[in-house]
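Encoded as structure tokens, the following chain is the form predicted on its own, with no partner shown.
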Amino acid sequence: MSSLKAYIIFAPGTNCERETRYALEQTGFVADIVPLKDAINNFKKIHDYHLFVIPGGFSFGDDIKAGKVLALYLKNFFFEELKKFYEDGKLILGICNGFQVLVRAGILPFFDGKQWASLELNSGGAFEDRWVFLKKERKTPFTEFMNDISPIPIAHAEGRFTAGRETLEKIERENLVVFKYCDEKGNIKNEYPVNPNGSLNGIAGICDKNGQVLGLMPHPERAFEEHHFPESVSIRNTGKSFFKGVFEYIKQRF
């Protein structure tokens, strides 16, 4: 049996904590699935875990804005053990409302509890649930075994990337950014549908200065398996490669 574990965070709203768990279970990790009412009692437990992640979903139905009142908790009750834990060299991941919670949190871009950067709604104001196209712009422990370009779907309302100018020149001028939307060519085009949501520079997930906390709004774990994909995909290895990247990095580490 594996050794590595990954924590789940569930809170009032998420719906994906099961397909995250599958594909994590799929690759080799031990994953449980912790309630956030269990996590406040006892969030020191985390450290017994490799890696944590907050899946998608609609956290608190998304009042306020979308992943703000579990930002909350993250800040108020988390953010010093899972500062703890990402000192350790452990990894973070936070898929579409994850993603949106870990910036509101202040652990994306920068891990220091403020708030640079936003998930806001969809240009087109509508949701959006549809297959795109992902271009690789950096290597990550998440990214090591992933193609140049993959097809993945996405599922937002709120997903279009926003950031005031010196932040977005300095989230570019680090490589903070692990995707962009792109046409199947690898091409990174503003309009819609290539990026789906308007997106500032076409950013689709960005990660922290070591690459060991990655938020992203398209979710791998729906592109898991190959009857996940549309027949008009060749490729149908993302999400495989996708995490196979988490473990593979965890595994000669611990």
The other form holds:
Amino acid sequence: MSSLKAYIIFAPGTNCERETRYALEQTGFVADIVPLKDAINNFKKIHDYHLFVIPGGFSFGDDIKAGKVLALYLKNFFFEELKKFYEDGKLILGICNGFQVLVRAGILPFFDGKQWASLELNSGGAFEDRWVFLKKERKTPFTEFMNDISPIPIAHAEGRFTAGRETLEKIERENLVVFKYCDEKGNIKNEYPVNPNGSLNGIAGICDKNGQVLGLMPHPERAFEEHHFPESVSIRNTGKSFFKGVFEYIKQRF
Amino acid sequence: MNRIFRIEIVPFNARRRDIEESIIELGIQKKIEVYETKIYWIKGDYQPDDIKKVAEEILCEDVTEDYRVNQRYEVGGNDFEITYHFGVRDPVEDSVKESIKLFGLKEPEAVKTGRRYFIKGELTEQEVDYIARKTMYNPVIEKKGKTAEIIFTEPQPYKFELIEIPVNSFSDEDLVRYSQEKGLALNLEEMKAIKRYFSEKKRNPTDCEIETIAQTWSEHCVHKTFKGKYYYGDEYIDNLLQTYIAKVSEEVKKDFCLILFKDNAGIIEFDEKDGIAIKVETHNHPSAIEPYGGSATGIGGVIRDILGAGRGAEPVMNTDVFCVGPLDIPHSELPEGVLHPKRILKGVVAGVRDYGNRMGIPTCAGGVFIDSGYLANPLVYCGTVGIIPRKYIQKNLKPGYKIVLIGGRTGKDGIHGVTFASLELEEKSEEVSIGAVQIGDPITEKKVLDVIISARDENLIEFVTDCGGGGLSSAIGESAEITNGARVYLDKVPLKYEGLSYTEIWISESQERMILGVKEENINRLKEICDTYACEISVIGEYTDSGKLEIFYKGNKVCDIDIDFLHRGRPDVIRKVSRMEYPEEDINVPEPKSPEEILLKLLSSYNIRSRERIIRQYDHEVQGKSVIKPLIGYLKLSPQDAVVIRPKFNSEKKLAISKGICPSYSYISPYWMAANAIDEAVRSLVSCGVNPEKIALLDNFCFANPENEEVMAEIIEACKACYEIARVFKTPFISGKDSLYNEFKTENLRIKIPATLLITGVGIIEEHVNPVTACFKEEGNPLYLIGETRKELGASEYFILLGIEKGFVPKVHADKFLKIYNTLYEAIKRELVVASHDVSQGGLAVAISEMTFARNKGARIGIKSQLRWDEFLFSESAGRILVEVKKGKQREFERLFEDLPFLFLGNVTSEPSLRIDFNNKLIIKLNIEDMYREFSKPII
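Target state, the form predicted in complex with its partner chain; input state, the form predicted on its own:
Up next: the whole complex, starting with the chain shown before.
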């Protein structure tokens, strides 16, 4: 059995933990779902793991703002240990609600505890579940095996990436954008539904300067099995290559 | 010292263009701008610096927002604040309290939230009021004021006083009046039975006892209409459910049925290890007056039914079907007290969306049906499917087990919901039934789900049921029948706030609560699990075998009724119903000039056009189990008949869910309405690859007031169809529910819903069968229509378009159809069929068009028939399926169908257009693009 371990944090309202665990296990990880209460009691355990995952869902009902309350927990109880975990060269992944948490906890993009960007209500004004295409903008452990253009579903109400002009320029300049929404041919367009939520610059996912922390709105765990993909889409390996990248990166180092 | 701080959050972009659009929809032709801010009121002992920190770190995000403390933001215009009525639960309050604690500050004594609107434009006071009520808040749950001042008034604590009702001295008139005044929905016979019972006991009942009996005997809980005795023409029918529904299941004896018509849901076999639990409910009356809260608590309730199936099933899918009035009706034509159908539909969709999505359960099957009969009584069907290890499907409740309440707290919300559901709606329902509406809190229910599944897997749960209609009185009253007794201590029930009387605690329908039956030795471990998932738990009593339902409040006995009387003391409904005739006649319409125009109109008709706007709002892919989704394709989408999921990650076996609903046909024949609903549900399953031998059905009857003879006759006719059709299909019913009194009455207006039966079909797709979707796959593949097309256009979408109300409705020849379905299953198993779509609303022409969208593949069709082109193309004859067969497999396919009716139609083309020749004459040539433009017009 593999000794590479993934830690999936589970808060009240988290709801994508099972399929995320399934994808990780299929990739070769031992994956544990840890309720928030247990995590608070002993977060030092995180150092037995190699990957920290905040899965999708509606943590604490997304009250106040999406992911806000869990982000406050993260800042309060986990920030220092996560920083150590990160400095050990390990990986942190936030999917959908997890991305919202990472941004609100000030882990992405600069890991300084300050919120620089935001994920706001979709420009369409409501929750939306649809398949989109992602263009890979840079190399990270997460994208190593991915195609340049990947079909993947989104399912969120608050996914419109927003930041002040200077922050946005800095994010682009420092090459922190990992994924942008694009059409089937890879053209990045700002129009709906290619850019499904009105994100600035079509940003779907960003990372920290080392590429060790990734947050993205789309769900790679829902683009994992053949049967997840829509009728007319021929590329069918998005999720498998995504998680393979994570696994191989960790395997080479630990 | 405690002070109240008002923090107003101002988004950089506070303009609400969506509300402005809704105002235009109201028909107000003025230039209007709307702005919105959020308000938090925090009551506590804080320094200004603390509050600054709370605002900056918790409530306001400086990337996109600004804030004001104790200072009002101004943009001008007419402004007002919206807050919840007292007692309506606002989950955000808890999250704010929790967040403030995380900051090391004292927990606030209270938190309230609200929003503030600014309307700019030249409007009168009345117009502002009207706009606000129609687009910004719902007076049933919220209040509007220039400033929200009285928000922290707390209710008076409750002082115990035992209330006895002197029924023993009541005349018949008094009895009826008392039932009406208290909204008990009990008739004279029932009230007399109660009087008799207590006279024998030589005492008067307490209010709690009368309420308990009213809840237990309500139509909603006991289905007295369906269990009644009827003289129908020259027939005598004792119990409709037994005679027509349950009898099918007895006769067809399918051993894949594990739990039938008992428990909270039907359960069928999935594989050797697991079963599938399924239940469909309605939440009609509350949704009519508060659509958002009504549908949210509807879906929340049926999810709890699944959590409460066996010893706990895990939800894997939700379904929803909505029936609403015409979406384009002018506001001026709405009866007083009736919400616009568009507002209702938007509201109920948002309710299911916000509840289902937050629960992490994919809502992926459903439908919308539009008919003027639903104007005042929309129907909201919500269903949930769950998976449960077979070792946990049997409940095991014994005397001595503790009664445990988990989940949300109890408040005054939802008092009298079930008796409200057993009465007709009227103008004033909006005002009088405030208590009957509840607001959902999905995160609390998610915690309940997490606790139940964990506890079940540790074998800590012997019994579980949901607290739904009737609250504790139903949940405990019903389960007490199993052990023959229960003792409950109402003061142990955690309350949201002070001021509830013992009876209010007992009958409150506060959401997100479940009752468990637990062995004493397991209580501590259960408490630990609840602690892990932050879910509240209380032991509130125990099950006994005393023969009595005994309830105490602070040491006082407030209820002492014999279980036997409670469950078997209700007088039967015995009625005479005249047999009704439903004649049909042949209608000939003049031949229309433009076939293309009619097809395009049908594609954009409200009953056919794409449901994309709704389906996209649902997280239909969460849990990662979807195989065939409700929309197929990527940008252009074909509608799918049945949806398919893979409920277990490690098994290739799949589960398909379909629906059948044909209410228009009931205007001509309630019998054939029901028959067609069954056929549609079965056919949709077979068309995607389900084995016809492995199909089970759920029935949900929604009818008008059964005290009307004509309505009662409709019910009986529909029940007969259920028996006569389903037994031939050999499809057992496993669960069902009814909702009656869907009628709206004012002094000079009566609107009754059309007789409506929703059939939900559930079937298994075996590991070795590849499920088939409903869109064309590859050019050159031959197309066939299986089944017979007759001149059956009565109540078809085509006739509705022409404004014709008569004609022959489609007939269901179940024995012939079953042969076709079995043969189609064989063809799918042999992989001869690559696409398959049931032909239903709009007929063949619509079915073909729909199949072109997903892959942008066209079709070239040639038909020869005795029927006229419009009769053939738009007939809704049942039992028909349109299939695409693999090239080179025609021979094998045709040989398989040798003795059955089928027709070669033409081929799939790469050219993106549909061409139909009829009797050698070109009648339709349309681009897919043009058809899709009509089909994809938004429904809401």
